[in-house]
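Presented below, as C-alpha cells, is a lone chain in the form predicted on its own.
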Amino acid sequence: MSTAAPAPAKSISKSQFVDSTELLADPAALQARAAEDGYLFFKQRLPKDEVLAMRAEMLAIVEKHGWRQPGQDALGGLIDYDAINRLTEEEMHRTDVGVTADAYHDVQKIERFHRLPHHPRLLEIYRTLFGREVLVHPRHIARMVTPHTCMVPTPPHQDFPYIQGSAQTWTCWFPVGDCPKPLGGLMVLRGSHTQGYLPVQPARGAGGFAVPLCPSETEWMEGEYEAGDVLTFPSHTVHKAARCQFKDRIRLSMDVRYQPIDEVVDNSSLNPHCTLKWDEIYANWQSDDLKYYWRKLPLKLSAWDDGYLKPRQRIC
C-alpha cells in the first residue's frame, strides 16, 4: 500500500442542481442520470400550498414554545435570538433537529407531517426510479435549524450507516418554505455514491459522525430552493448542509425515505424519530388510513450492524 502524501486539494466546485422533471417520462433516462450523478432534483414537484400549510403548522409550534418574533404572518420564520438562546445546550442536544424534545414531539404529532411523504407526486418519482412498488419509511425527520449558539451545520456524511437495510433506500429532502443559499440548504457530492460505504470519524453536528473527504472530492451540487422543490439521493451519496448566515431565522425541512418494497429494511426505520410511541403520535389524527400501514406489507427485515458507525481511517 502506498504511503505517499495525498495530492493537494483541488478548489471546491459548486454547481447548480439539474432539474430531472422531464425525465419522469423516460424511466431509463431517469435511472441513468441517477446512476451517474447520485442525486435527482425536481423543481416545484410538491404543490406549494401543501408545503406552506405544513410550514404554518410547524411555525405555530415554534411560537407556542416562545421562540418566534411577534408581529409576523403565519409563514414568517423570524426567530427571537435571545429567547432561543435561553435554552441550555443540553436541552438543545436532546434531539439533533434544532429545537427541544418537547417541541419536536409536537411536530411529530402533526398528521400532515406524516401524510405529505405519501403525496402521489413523490411516489411517482420512486416508482419510476425503482420500476416497482415503493415502501415509504414511516420514520420521518424534521429539521428546524434555529440560531442557537450550539448549532453547527450537518457535516459531510452518508445516510446508509444510520438507515442500513437496503442500499437502494433513497432520502428525499425538501425545504418547508423557501430556502435560499444563505439560509443553509442541503448540498450533495456528485458521484460519491459509486464508492459504496465510506468509513466515518466523530464530528459535531447531526448524526455525530462525518465522512473524511479526499482532496479530489470537490464537486458539490447546490441550489436556490423554493417551497415545492425536492432533492433526492441514495443512501451512499455524501451530502452536507451549508452554514446558515442568519441569526434571526429558522430553516425548516423534512427528510423522508423510500425504497423498493421487496428489499430489506432495518426495523428502526419503522419506529418514530423520537421517544414517542406511534399511539401517542396518532392520538389526535382525523383519519386512520396511514396508521401502521407498513404492518400490512410483506416486509423483509434486516439486522442492525453497529460496525458501520465505528470510527475508521479513510485511505484516499
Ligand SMILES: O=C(O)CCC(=O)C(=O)O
Second form
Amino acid sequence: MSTAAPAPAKSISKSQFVDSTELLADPAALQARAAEDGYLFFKQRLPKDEVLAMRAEMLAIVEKHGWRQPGQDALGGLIDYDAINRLTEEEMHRTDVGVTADAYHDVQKIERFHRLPHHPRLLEIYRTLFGREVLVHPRHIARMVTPHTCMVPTPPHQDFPYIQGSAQTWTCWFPVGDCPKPLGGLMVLRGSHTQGYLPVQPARGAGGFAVPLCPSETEWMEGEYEAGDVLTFPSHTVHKAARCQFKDRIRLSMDVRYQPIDEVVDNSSLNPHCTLKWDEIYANWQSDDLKYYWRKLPLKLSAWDDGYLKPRQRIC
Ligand SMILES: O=C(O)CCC(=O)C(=O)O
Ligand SMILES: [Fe+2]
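What does the same protein look like in the form predicted together with the named molecule, given that the last one was the form predicted on its own?
Every chain and every other molecule in the complex is listed next, the one we just looked at coming first.
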C-alpha cells in the first residue's frame, strides 16, 4: 500500500540567494541563470573597503543631522531613536528614503556615491550579461532606513513602472555595510520576471504602490548580506524589503540601474533622484570625468507612460 503523504499546501518558502560569481566566466550560463531565476547574486563583488568608505560618508551625514548615537566608530550604525522621531512624518515623506530632504541632498552630493556604480567589478557583470556596451543610469538612490515610526518596509513591486525605458534595465542593490536578515535586506520573488508588467495597487512604503501577490507566489529569495555583496535583477522582477527589526539601527543601501546602451531610456533616469540640479550635486567634486558623462552617448529616449502606475485589479 502506498504511504505517500498528501502534497503539502503551498507555504511561503525562503531560500538563500545562489552565488553566480563563477558564471561570470561563462556568459551563456550567466544569461541562462538570469533568464531562469530573474535575479543574480554576487558574493563580495565590490571591494569591502570601498563600500565601507561610502558607509562612513553616509553616517557622517546622519551624525551631522543629529540622529546618530554618540560614542561609536565611524562605521557604527546606531541611531538615536528619540532624535529621529522628533522629525514630522511630513519632513520624512518628502524623500521616501528614510531621512529628510536636507540630509538626502547631502548624500546626493557625495562624489563617491556617483563613482561607486561605475566600478569595473560592477560593469563586468552587465557587459557579460548584455554582451553589449552598458549605460549606467546617473540617477542613483540611497536608502537610509531609520527607525522613524513612519517607515514601513518597501512593499512587493516591480521597478519597471517607476523607471520605464527598456525592460532590460537591471537594478543593482547592495547594502552599504553588513546587512543580516533582521536589518531588513532586499528579497526577490524567484521567476517573477517572466510575467512581464503586473498591475499595481496603492500601498505604504517606498514607491507608494505594490503588486498584489497571487497565492502561488511564495518563492522568496533572501540573503545574509555582507558589505561588498551585490544583488541584481531586471525591471519586471518582483522584490520587497524585509522588515527591519531594530529600533536603534539604520539600514544603508544603494540602488543603481544598468541597461544595454542601445536600448531606450526614459529621460527621468538621467535626472537626479532629488530636487537638486546636477550642477549643485557636482559643486564640490574633485574630478570632472563623471560629470554629465551620458550626454556624450548616443541615447534613444522613450516616452513616459503614466498608465503603469494607474491602480488596477490583478487576476491570479
Ligand atoms: O531598499 C529598499 O528598501 C528598496 C530597494 C528597491 O526597491 C530597489 O532597489 O529597486
Ligand atoms: Fe525596487
